[in-house]
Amino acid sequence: MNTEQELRSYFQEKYSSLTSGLNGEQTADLSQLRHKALDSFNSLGFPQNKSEEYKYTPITKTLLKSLRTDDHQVMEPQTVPPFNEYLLPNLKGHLVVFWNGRLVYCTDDLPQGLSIEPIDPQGNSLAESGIGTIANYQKDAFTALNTALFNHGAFIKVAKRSVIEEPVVLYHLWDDRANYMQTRHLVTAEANSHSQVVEIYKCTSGTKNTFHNSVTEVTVGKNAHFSYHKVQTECGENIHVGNTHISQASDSTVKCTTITTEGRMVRNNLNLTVDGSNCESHMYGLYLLHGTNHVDNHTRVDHRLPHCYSNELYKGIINDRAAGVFNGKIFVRQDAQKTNAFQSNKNLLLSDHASMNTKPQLEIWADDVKCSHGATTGQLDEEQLFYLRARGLDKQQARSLLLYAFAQETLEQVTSPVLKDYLDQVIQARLIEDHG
């Protein structure tokens, strides 16, 4: 493919193939939603060079060069590949496994108060009634594309006053047969509940480019506590666009952590709508990039009502010819008085060829608030290196220790001890590989 129009036409053909393959079996509401989303996608198109939201992330150019014209091999629904070897050992939880974009396993032994249903292309699940209520397919081309083409996903519901001790773990696994994947998730955490969701992305074999476009919509009820961890550590040549949209009701608490150490081009969009008073919102991110990795984190926090608190900290370590992008936006509406909102982005560049583009933003219409934002990009502190070397460490050991300490602040936010230990090992191994 040579032009954006050809790329758009490619996915329009996939839409026609999907809808014809359903033989009219999808519900009328879902059929109408898909059609509207396709119209939005055709109107928006893939982002061009002048698109402000993708100014430093040439996603369209990368897709034109990388997307294969051969489609991935369609697996029979009853075929379940041997995926156990790719799961994190000792990470207990309620498992949902996707292979090449298709749901292949879902835990059936669930505690009281937790339900997990598959989202299917026909719209037979109750989940479809909530799809598209938070993620706006009229404003983002990739959300529109996913809404038109999604074929598998999970609907996770936590009932009122339920405390779910173990996390729901969504594994996204793929191999060389995958060309593009469109997954859709819907999470409802009802009032006074406690729950957490972990999404893990992992390439199991091969080096071919794969495009994964995912959308996750989360509704957090009144006085609910919800944690969300997104882990992208073994993504190979994956091109990933992820849109996560979270809506908070009054007195709720949300904590989000995004860890990325691999991926050819990754774009993570995290959008929080604080649609209640007395809410807490915490967002943490860590990206360790090397080679020619490109990772772009876009966040958006929309404070609409008073007496809320949000805190955001994203950190990056960038080596070789890798590139990082951070764009964080905080909106404080006129009714959101007494809002405290803080945002920080800190980066270390370890190579003359590494690059970082950062743009923290505040838009405030209220007059009784405490808000701040800031960004730093630099190199390791030579005085700290000298201090450690003076105490017996060699140069590489001193560098690795300082880099590990820099990353540790984000890891401390991971609530699962097993997941935290895994990420700790991944980060230490990366630091030894790149600097040892």
Contents of the next structure:
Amino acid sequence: MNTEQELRSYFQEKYSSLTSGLNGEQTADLSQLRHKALDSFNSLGFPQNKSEEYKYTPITKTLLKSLRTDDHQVMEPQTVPPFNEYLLPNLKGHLVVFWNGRLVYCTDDLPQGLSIEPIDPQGNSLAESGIGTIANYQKDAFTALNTALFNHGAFIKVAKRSVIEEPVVLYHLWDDRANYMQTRHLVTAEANSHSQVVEIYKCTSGTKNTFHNSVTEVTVGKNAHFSYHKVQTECGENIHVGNTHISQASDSTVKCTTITTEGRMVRNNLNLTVDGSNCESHMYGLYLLHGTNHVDNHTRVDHRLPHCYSNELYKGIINDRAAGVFNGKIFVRQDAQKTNAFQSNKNLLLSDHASMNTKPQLEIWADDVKCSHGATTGQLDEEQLFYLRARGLDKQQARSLLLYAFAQETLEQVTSPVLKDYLDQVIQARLIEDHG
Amino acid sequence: MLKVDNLRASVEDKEILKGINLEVKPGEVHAIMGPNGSGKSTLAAVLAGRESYEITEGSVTFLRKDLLEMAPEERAREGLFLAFQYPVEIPGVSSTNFLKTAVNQIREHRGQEPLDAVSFLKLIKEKMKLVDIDQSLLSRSLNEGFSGGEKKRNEIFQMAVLEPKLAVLDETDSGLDIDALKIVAHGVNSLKNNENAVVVVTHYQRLLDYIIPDYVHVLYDGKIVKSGTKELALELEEKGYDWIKEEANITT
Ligand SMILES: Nc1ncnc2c1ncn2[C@@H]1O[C@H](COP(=O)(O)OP(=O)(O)OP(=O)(O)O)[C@@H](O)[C@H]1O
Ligand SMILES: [Mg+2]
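Compare with the form predicted alone: the form predicted together with its partner chain:
Below is the entire complex, every chain and molecule, led by the chain shown above.
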């Protein structure tokens, strides 16, 4: 494909074949929603060169170059692949597994208060889900595309006052047979509940380009605690656009961590709408890039009501020819007095060819607020390196010790010890690979 | 043990060390004094291998090896230790983990087995007592948020653990109250034997009441302009540096 128009037509055809394949079996609501989303997608189009939002991430160009159109039928039922060997050993949780974008396993052993229903292309389980209300398909082409075309996903519901100890773990696994995947998840964490969701993205084999366009919509009820971890550690040549939209009601606490160590081109949009007072929102990110990885984290916090606190820390270590992008938007609306919003992005560039583009964006209409932001991009501290070497550590050991320490500040925010151990191992291995 | 011969070093084309000569033998204690900016810390840093200084002339041998050829970590493994004037804070690096790595690197270099967790813990407990350092300090990140005195004490603690052959203490006494000073001096003295040596850089004669030097050198404008015994330190304390500067300016 050569033009954005062709790329768009490709997906329009996919839409036609999806709807005709469903043979009128999908719910009327969903078919309407998909139709509207397709219209939006058509008018939005894939981001063009001049697009401010994708200025440093040429996603359309990359898709034109790399999207494979040799037809793998993502929708066709296949034999269930042996996914067990790709799960993180010891990570306990309520599992849902997708392979090449298709649901292959969904636990039915659920504690009281937790329900997980598979989402299918017909939309049978979506009646009460409120799909599309938080993830705005009118503004973002990828959210629109996903809404028009999603096939599988999970609808997770945590009932009022339920405390769910173990996380819901959504595994997205794929192999070379997938050319594109569109998964869609919905989470409703009702009032006073405690829960966590982990999304793990993992390429099981192969070196081909794959495209994953995922959307996760989360509603967090009053006084609920919700945490969300997104883990992109073994993603090979994947092109990923992920939209996580979270809406928070009063007195709720949300904590998100996004950890990326691999990917051809990754764009994570994390949108938090703080639609209640006295909320707490934490966002942590770590990207550890090498080779020609390109990872872009866009975050957006919208403070609409007073007395809320948000804190954001994203850290990056960028080596070789890899590129990092960070854009952090904070909106503080006129009614959101007494907001405390903090943002920080710190980066280490380890090679002359590594690059980082960082942009904080604060828009504040309220007058009684405390907001701060800061971004740094630099090299390892020579004084620190010398100190460690003067005590007998060689250059590589000193470097990896300092890099690990740098990463630690965000890693320690991962609440699950098993997941944290796993990430520790991935990061240590990477530091040894690159610096040892 | 250490022989510095006509050592010249500069930074960004500015000459800071202008021909240093110094010989330290096993069992000796040397004190280096001198006004601010005379080059004392530069000498210490050059000995430890800081790469930002360019050596333009001269040589340094340490235990019969060419010191200037070695990387900083090789110097440390050969038994050189620098207690920094301003120890850097390293957030996120645990003091104990770091020290364990350092000890085992040095042991490996000496052909010794690495210490396991238990023996390492035993070693640091013993050395902690020596410099009266608190366990809670070591469970924190390296030097992070330490007071000036705590940082200095941590330097001596590390020295005690690493048991160097030659220790260069750069103003380890500055800013210490008298109790802390005694502790630091006690630490240094109890590690002292006939096989190792110490070079203390200081502005204050006070320290030399506790760590008694065999030689006192005055560094001024990048050169050692006067050497003597411990009485020289008393004289400097009393008369200041002006007479030294005058003498030095006459001879040059
Ligand atoms: N990296 C550097 N860049 C530029 N100038 C330097 C650098 N390091 C040292 N100098 C200069 O070299 C001279 C000697 O500095 P040094 O720190 O060695 O002095 P000192 O004798 O240790 O002083 P003090 O007693 O204050 O600790 C000073 O004029 C200092 O400004
Ligand atoms: Mg100095």
